[in-house]
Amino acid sequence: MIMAPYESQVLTTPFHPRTSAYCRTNHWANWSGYTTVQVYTDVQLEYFAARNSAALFDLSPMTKYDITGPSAEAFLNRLLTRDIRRLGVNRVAYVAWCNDDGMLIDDGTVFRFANNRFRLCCQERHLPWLLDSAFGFDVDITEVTESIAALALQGPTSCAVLKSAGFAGIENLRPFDLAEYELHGASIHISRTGFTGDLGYELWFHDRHALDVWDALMEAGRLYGITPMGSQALEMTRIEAGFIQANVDFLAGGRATRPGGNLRSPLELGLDWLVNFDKGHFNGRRALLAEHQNRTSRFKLVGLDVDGNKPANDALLYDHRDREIGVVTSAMWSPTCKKSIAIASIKHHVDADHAGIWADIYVQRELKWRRIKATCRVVERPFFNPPRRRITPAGAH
């Protein structure tokens, strides 16, 4: 018996009949109200599929808003910190938006399908904020999360899989390009985007075609090592790529219960390149401009190379005088980089290159805790940045 959406506390994605069949671990989690796979069989196997062949990830719970109308561009330019007027048709842009205090509400991607037709994708649900921000604009905002199915196909052989499935010319898409294709009667938008920092694509289409598209990709990828990937493996790849994650590396605006110190501005997250002060007014511009001019940022986000092989999860950071200077927000042992890496938020005044940073790591083995003081070095992000991520035409590998 199929339950109606209002009868279940957690929804299933359009791919659930396939993802549940592949999920041997029965390891699920709630992502924005949807039950999603954490690990299908083995997190390491899924991770190495993303790095060595092709990994298929169910992206459907990503929150999606269609924004259309004569004022769509003007509205987005007012809402977002980036100058959307520069975004061409059939292109995608990484974006962020703030409250009036210049604190980050969320980040995400904007897809431009036509002059006055956009789609905003993000982690959290923001419809009330978007509707309030649209006051005075001739624009329609519709949440399409349930009706638009999405898959991320990531890894060195992802382009070869799509070509085998019948997407002719897919290799010519540049990073952040967007194109429309047809497969078995389904209209599919494919963007050369992803959250792994590798060669990869994201497919967007109506949910009624979900199972047909999944089956076509899995069949086309049989000779290319295609493997379904859960959220844990994706998390490993995004840390290696140096990407930040909402409610992990920063609190989304609606999540903070103590806004005074827990929220971050884009400048404090290394997203200053997303802030265009020359385009005119946008939400938070006055506060961000004051922060930029007066150098009042409280924090900065850095990449760390951590000594040893123990991930510095949630570790506090100290300088050579044992003064607390920050905290690790994301950490892992990187199988590809062969080192312990981390993303950390540290106090802005700290000279990160010469501070002598060390992490306070606690490791439990059989109910016994051991404290490790691991030396850290500030390094550039991304930690993993293969040339195939950008090369066009994309290689078959």
Given for the second form:
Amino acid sequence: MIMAPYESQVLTTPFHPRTSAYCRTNHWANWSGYTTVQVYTDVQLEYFAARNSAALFDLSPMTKYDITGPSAEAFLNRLLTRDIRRLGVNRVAYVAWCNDDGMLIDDGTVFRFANNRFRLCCQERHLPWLLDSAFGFDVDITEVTESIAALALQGPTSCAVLKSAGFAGIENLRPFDLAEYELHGASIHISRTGFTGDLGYELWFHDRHALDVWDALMEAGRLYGITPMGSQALEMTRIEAGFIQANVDFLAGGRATRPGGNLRSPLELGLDWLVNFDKGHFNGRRALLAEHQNRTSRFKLVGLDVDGNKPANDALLYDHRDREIGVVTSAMWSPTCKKSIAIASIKHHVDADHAGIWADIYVQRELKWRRIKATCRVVERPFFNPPRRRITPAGAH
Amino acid sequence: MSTRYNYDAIVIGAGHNGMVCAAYLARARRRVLVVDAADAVGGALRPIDFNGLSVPFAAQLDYGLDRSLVDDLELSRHGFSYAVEDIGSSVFNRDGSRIDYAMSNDDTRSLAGVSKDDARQWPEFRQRLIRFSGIISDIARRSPPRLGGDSANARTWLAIALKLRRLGRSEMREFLRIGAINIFDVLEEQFENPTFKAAIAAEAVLGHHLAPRSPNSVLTLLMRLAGSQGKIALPRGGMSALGAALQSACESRGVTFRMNALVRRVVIDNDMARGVELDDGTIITAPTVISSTDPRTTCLNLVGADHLDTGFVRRVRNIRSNGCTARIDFLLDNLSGFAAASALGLKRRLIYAPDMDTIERAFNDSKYGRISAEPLVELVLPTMLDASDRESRQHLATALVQYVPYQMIGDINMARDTLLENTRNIAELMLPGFKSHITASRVLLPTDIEHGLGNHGGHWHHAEIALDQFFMLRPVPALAQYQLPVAGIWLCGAGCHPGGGISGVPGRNAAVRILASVSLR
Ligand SMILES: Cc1cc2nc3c(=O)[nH]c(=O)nc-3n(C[C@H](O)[C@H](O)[C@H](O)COP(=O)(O)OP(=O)(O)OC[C@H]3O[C@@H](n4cnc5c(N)ncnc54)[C@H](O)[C@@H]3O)c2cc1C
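Counterpart to the form predicted alone, namely the form predicted in complex with its partner chain:
Every chain and every other molecule in the complex is listed next, the one we just looked at coming first.
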């Protein structure tokens, strides 16, 4: 069905009865066709819940594809830049995939439920690309975005909340492990994954169980400071974790309509570690290998520590001779790191340590604009990386 | 070169393009193997036994075998010569009246039946077409440039631009005007006689899934004329004799042939060709593998989507390669009785095309999955044309018939019968008494051709010729340099630039490209 823009409709997620009840600000936004909460009560409060206790985030609009069949593994290995043959059953991997030119189409996560059963989760919709990629492979691809509800439970007490909700042994999940549980007759997949760079889990289940699961978690988390979290607080934790975001830090491949240089290769986004040249052919391999061998990357992704306390959003970056060398793609004042941090794309040839990078920041107070030249230092990502993120068994905190 | 491999190069397919490519490679001292699934060489020229007579599998006339290739490969030393070098054509109207013409000369005396105006216009029009086809023939000999490429590309474009410039300003404008439009409009501007217009339109659409009103049907006419300026020829001993001469030329340069060997896949290791695997599991190794079957079959079946990128596979899957031309052979008994009556016709190429609308309607039928009720037919009697072929008292008539859809609605055997009946009736109209001499017949539909030649769609050109599948876009931009993305795998068949027909140019262009590239290694 084709709808005119004025006829189009934004859907609600399976958690809407709960999320709308908690949302005091009435601040919503359209995320992939679903209305989702930006801020429930206060962005700082929700952010600190994620960092100090547990935050519950409605992840349902995430695009999800079930990929099954005898050549599911071979299909994914050709689609993705990583070696999927090495992904064990009940494991999750962060993945990226490219077009023929080796330019990133999107990133996401792959779940392996069984030898021939996978799920791919990502930001954008990719069914045409996946179906085209399936030609020549014995594989079934089903979009399950609507039928699979998802919650992220993130923060130091998240493990304790799940335990008290009845998920016995959850503390033994290692990062990127996946396990299936039953709760009040509902099958729930839990993965130790998340977007916050901290201890945290994601829960995946059929949408008919949505409200039961939400209620069970909120009930179990009462003594552990559980707080529903909106997208704005998640975005803060995302930047601190140093993750890149489609259509923020890179343009998703399918979105580009103009020729010339707006897309980025994984090598230009610091995702070299996701690219395995030895696993056989995959989409974009030849272009990426040429880029790698001929050193023709045009950009690189860096983490920046920006002087002062003004977030450097969208700032252009210059070197000590005032030559433009790049742009900030994500930035914030990090309450946990207590500094102004940024993710930036800079020209590949720039010697980031000695370039004398500065950011051109414009700040406005009472409609008065001021320009700040803020010195930047290149720093490691993640900006925030607590040991509890990795320790197994997970602590109770 | 290394001896770790069985051969320097393996050519898949002993069609004429595969053999031409092999011969050029062998001439440059490469050790070459040609493998073919069939029991004899030639591809579409392959001799087939037809009730004791030998007929070529599909192709019936030489519209433009590249003559420089005949010299390069010294084909005359290998027994190649022409029985007829310039066959005249006759186009028939529904009432059996006919107009004789030739695309190769201005002999207006033969244009009996057309108006004075038409006859006056013809020489100038024909010569212009031939001039324009010279541009196409120049393009045909070049390996296409890469889109957005280097200085070699720029030189190619420059050379073509200069050629165009040399036409003069107004002629260049005319070339650019008609280059992409349809032959219907051009002929309507020029001539009156409906049957004469249909004759020229038939030259434009024969072998193409196009009708006179389809876009770029002028391009296809120029393509046809580019090969030999409108001359239509028949080798001595028939079309299959060219295949035999090519085989001999190959063998004299050390090329090995392996027949009855279906290639199942190209062996690829670490993104490089290593050889081929035959249907029986045999692996033959070579660092260079060249396929003369169509691009789609080569990429998707012999190489496999798992070695290619999704966007590329998508484009290859969308190559238009459904054939629309059928071949029908008739065995005729002693013709002496009726030879006198139709003496002239028996040594000509007979076209059935009453008017352009009839061709257009015939095309419409096929668009919707039906065979044409009143098809376009090209009929010849090779045993009459080639006097060398005269021990037998039996004769052959062979016909190419359009349009026969690749995907047909309804029962295929009924369609076969209807097609045969329609063609017999048309042949009877062109050569009265013809039907009573038929003792056997053979019908090849596009699906039969697909099976017989191992390509996808059974198309005359392995891939439709249209502006979006031409030159640096043929068959898709990423394949226009004859080279697959996997190192060491090449194309040399009709699906490449400049396209199909018995020309040998794709095979030669590919060899030139391969030799240039492999010596760099
Ligand atoms: C009905 C019809 C009539 C035609 N009439 C004429 C005509 O009169 N004049 C003219 O100029 N052109 C004609 N053509 C066009 C012409 O025949 C083709 O363009 C030409 O044959 C292409 O030559 P080729 O060498 O590229 O491929 P082909 O002649 O198709 O040869 C390909 C060869 O590859 C072999 N092969 C394919 N796959 C495999 C495999 N996996 N393993 C091993 N071997 C394989 C096949 O057996 C075949 O021998 C006609 C075409 C058709 C369909």
